[in-house]
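Here we start with a single chain on its own, the form predicted on its own, put down as structure tokens.
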Amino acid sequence: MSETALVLGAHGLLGTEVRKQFEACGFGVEAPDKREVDVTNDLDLHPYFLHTQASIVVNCAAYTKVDAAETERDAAFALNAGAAFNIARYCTWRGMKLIHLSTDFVFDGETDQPYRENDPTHPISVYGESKLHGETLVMDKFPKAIIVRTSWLFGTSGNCFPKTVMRAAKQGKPLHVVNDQIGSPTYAKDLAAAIVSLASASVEGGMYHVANAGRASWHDLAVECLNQAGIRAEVVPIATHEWPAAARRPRFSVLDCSKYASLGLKPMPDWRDAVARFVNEEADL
């Protein structure tokens, strides 16, 4: 009998792809939606974990509205920290394998070198604070957990920056995109494949950075998306201060993924290759 994976947040941008990847690899999958299991409500979590047949849990459930978190602090912490703690608690109780998702926003971006897993954290937004607190609670409660930090996620199963750019360009709207924030754009389908590989392998618990290879600015990403889609549009580069936002973003948040690479699993492709596949898949939907 194949193992069963419980995917929390299974209907979001990443969770949808994780669910598909597990199914493609022959796993049984439990994928409750918010109506079935509110992960912030222990009255939902306890009975679900009491009866689940899963041996693997992937926690993709997250509050990801970076700007709104500045005024919705309690909601961000409830989902990104409180729920994460309770999920880790129940995984410990049931002896399950846990993979918990986190973010490059735990760093402040005040460097020019890719971040390693053990580099000092210093979030500069409420969203980043809530995700860091979740990391800490998970590892304190369940040291064998695997925490995957990723960055600049995009995919076909939800809203994301590339979709917004292509939609605006098709509508003839002016495009002004920040070019002084640098990160690692990551395709949800590639990350999902890496998560399933981590779930299947004999991997020690701890922190792993997993993102598509290479680095880009938001402007670079926008231009590449439009080029791959064959959309002609001018993309005007602007500085961060020219695009006011409620939350601060790291200036540089490229992740060093050499620890993940050392596991000998399938390497993450370059972000440009990922964008090409994303655009092709979008065109087929």
Ligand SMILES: NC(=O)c1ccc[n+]([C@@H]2O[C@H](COP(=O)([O-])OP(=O)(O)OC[C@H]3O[C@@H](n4cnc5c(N)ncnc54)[C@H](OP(=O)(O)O)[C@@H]3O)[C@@H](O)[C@H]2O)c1
Second form
Amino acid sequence: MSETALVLGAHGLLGTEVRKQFEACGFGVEAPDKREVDVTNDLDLHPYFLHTQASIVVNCAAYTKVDAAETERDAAFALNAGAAFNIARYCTWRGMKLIHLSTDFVFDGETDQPYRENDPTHPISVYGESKLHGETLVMDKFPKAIIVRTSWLFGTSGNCFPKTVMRAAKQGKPLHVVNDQIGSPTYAKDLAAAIVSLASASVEGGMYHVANAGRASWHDLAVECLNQAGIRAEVVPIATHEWPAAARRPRFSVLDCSKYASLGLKPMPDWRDAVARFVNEEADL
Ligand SMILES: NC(=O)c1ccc[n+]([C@@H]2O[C@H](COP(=O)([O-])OP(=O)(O)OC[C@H]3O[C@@H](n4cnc5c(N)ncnc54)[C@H](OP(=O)(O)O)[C@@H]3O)[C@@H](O)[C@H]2O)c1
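Can you switch from the form predicted on its own and show the form predicted together with this ligand instead?
Okay, now the whole complex, with that chain kicking things off.
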């Protein structure tokens, strides 16, 4: 009989793709929404974990409003750290495989070398702090857990930067986009495939960086999306300080994914290839 995966946050940008990918690979899938299982509420989690048929848990549930987190610290920590810890606790108890999601925002970006898993962390936002605290609690409670750090997600199942840019360009709005932050744009669909591969393989627990190959600025990403979509629009490059935001972002947060690559699983494609597929898929929706 096929294994069953429990996807938490299964209706978000990444979770939706993870759910679909498990289904496509023949797994049973449990995908409760927030009303069925509020992961910050132990009165929901305990009975759910008591009865679940799942042997794999992928935790995509998160507080992801990076700017709002600056003033909603408790809510960010409750979800990104407290709930993450409880989920790890229940996975230990039930002997389940856990894949927990984290972020490039655990780094400060004061480098120009891609970050490896063991590089020192130093978040510069409340969101980053809360995710780092979640990583630490998960690892302490359940060293066999797999923690996947990823970056700059985009996809068809939620709001994301490429959609915002394409929508604004179609409406003829002026586009001013930051060109001095560099990262690894990552297609949720590609990451979901990598997560299902990690869940299926015999992989040692620990931290893994998983992102599409290559690097880009937000400006590069905007231009590539518009070119691929055949939308003609001027994209004016601006500096970070010209786009004030509540939370600071790392200047450079490219992830070195060689540890993931060394597992011999399907390699992550280049981000430009990912953008081309995303734009086609968006056009078909
Ligand atoms: N987006 C990025 O650029 C990015 C980059 C790096 C890492 N990550 C990490 O990747 C993971 C997935 O991110 P994402 O972009 O897919 O996030 P997302 O679209 O915001 O999805 C988060 C999901 O969590 C659910 N959720 C929120 N509060 C919950 C609660 N109390 N109980 C149960 N579920 C709850 C949300 O449900 P509702 O929609 O109903 O609130 C939503 O389905 C996160 O760990 C994030 O930190 C994201």
